[in-house]
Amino acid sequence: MLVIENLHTYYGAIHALKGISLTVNDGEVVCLIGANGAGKSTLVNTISGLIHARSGKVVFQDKEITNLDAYKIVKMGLRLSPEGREVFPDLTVEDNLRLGAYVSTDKKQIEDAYARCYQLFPKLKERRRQQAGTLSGGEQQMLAIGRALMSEPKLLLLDEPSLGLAPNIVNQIFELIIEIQKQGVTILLIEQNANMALQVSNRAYVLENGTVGMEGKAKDIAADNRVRQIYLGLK
């Protein structure tokens, strides 16, 4: 579904991504783990068109999307739930979700999307008339994911969904990721919580200083001694 080949991205003179290559197959959850500054969010923003690559290729469903405008990428079925949630605090929950379906003009399709979203996130239904800024951090994260799901994406990019959340809420978010995959959505998960990310993923890539340091089945990555020591805090 997603193929990245030898991707190089710069921030000014800083070489942030140094020849990244990876694949995400239909129906998978693939996670990217790595320390701060490893290039995880840069990669996500390059895939989604928010940052332009200097060289390399991004191919989505057999069509090259390298440096395509972000709104065109969204229309092709690739959606981002961004780091930090980025909800619109003065708009209601319902209006935030509606913005996620802006590519659709079919009223029934939009109503069906609301129904699916509220089934997945019952708390959002309870708070649909509330301003998003009054929600808890966990509820705002659910809203950000729900907004990205409103247009029925083929591939969902989740950038640091557990960031800043209490442990019990983190568990809920990862349970939801499993449920979203069961509903047929392919997921690329970018996450500092390596332990949880590896538990819910099929395959994993470890990013180190803008390069892929390791890749493989998530269970094999989780069992690697170096990963256990550096990223999982285990001996």
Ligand SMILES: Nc1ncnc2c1ncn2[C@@H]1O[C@H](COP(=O)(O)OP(=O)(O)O)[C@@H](O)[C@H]1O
Given for the second form:
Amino acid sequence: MLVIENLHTYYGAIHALKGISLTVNDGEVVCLIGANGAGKSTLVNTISGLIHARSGKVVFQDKEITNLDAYKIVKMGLRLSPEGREVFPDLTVEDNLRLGAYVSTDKKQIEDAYARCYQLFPKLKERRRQQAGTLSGGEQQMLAIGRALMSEPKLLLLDEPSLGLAPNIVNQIFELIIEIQKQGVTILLIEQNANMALQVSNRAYVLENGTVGMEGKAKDIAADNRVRQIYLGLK
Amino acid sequence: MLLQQIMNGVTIGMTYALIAVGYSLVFGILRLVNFSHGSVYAFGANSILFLISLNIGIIPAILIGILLTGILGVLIDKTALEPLRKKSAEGITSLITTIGVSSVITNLLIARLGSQKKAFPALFPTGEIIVGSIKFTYTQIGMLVISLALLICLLLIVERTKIGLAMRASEQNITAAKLMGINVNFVISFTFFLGGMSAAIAGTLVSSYYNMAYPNMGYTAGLKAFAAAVLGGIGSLPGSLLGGLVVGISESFAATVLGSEFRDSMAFIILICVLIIRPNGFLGKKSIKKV
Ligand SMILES: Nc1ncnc2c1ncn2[C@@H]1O[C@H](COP(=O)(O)OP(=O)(O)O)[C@@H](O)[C@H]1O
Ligand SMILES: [Mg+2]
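Return the form predicted in complex with the named molecule of this protein as a structure block, the form predicted on its own having already been given.
Once more the chain from above appears, this time first in line as the rest of the complex follows.
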């Protein structure tokens, strides 16, 4: 599904990604954990075309997409739900979702997408005429995810979906991730909440200072002593 | 007398509104005051006058001129502004660039057509309708109807179409808009196109109203329309209409009450007074911030 080879990204002189290689297979949930500033967001932003890599390769469904314009990558079926949700605050929930389906041209397909989304998030249906900026943090996160699903992506990148949410909402988000995977969407998940993330993932990568420090089955990573100490806060 | 002044002010104010929407739409997305817009307006009027002189018929000349002016708007963005965005240049760099572009366009017009004022044909039949104490000339009625129709079209485009939704999304958050699959550069080009076309239509109406066009005509009109856009709340289409009307009407009064030499400063006097009380203009959003 997604293959990344030796990716290097810079912010001016700051070398943020120092040769990242990683693979996401069809149907998997892969999680990316790592401390603040490790380069997780930089990685997904580079994959989605929001920032450009200086070297290396991103291949999605056997097509090279390195440094393509972001909107072209969305059209191919790869979507990012960005850190901080980034909903359009002054637009209604419905318009936000309509924008999620911006690349779809088929009316019927868009109608179905609304139906699926409202089924997954009944709250959003209730609030569909409300401005997105007036939703609670949890609802905005649901909207961000629902919006990304509107165009039926093959691969969904989720950047810290549980950030700043109350514990019971966090649980809902993780249940949702399992549900979305069941619907056939492949997921690359970034999480601070490494514990929960490792539970819902098949495989995991640990990012350290712009490099891949460790990779393996989620179970194995969760059992690793160093990971338990640094990222899971266990002894 | 009073009503007549208002009526005259409304007529010219509507054309300010048409120019103001160009500032407003572009500012909405790029947070950039496009100071080349006045010269685009002048280009519209002058190119249409030139096309009319080629004897291709008035209507085709106007339509082609409007289209060309829209394309000029797109070209300004593509050649001068988009490269700066790609390099993430500071806002001030783009601002100065638009001032430079303005000089270039005005100069090219002067070089090609000469700087003198030239007669612009009347577009509407002479004649008037008198209602009570107010006199409506056909020209005024024509200007009002066309301006209003155009403003309604623009509003419908922004509020009711897919590209309009993309414009509103880009206005709020360009990064998120890209993540929706929106080609933001296309949206920006489209915005410049709409602004250029509206300016050309305004230029045609004003030139026909005063029976003249000249390359420097965009300078004062551009500044006043900019004042109107800020007055109404830059980024808001209804704001542009309101701002345009306030500027038009106050000018009309200033000219009769204080004398015609006060007309051109009226827009700015009002602008300064209103901004002290309402820093975001009449209908401006509370805080326009760059995301
Ligand atoms: N826009 C930016 N400009 C400069 N440096 C940045 C920018 N965004 C992130 N960085 C730097 O790049 C590194 C990786 O950041 P980021 O990808 O946001 O980390 P994470 O998402 O893992 O917390 C950090 O050192 C951060 O300071
Ligand atoms: Mg991050």
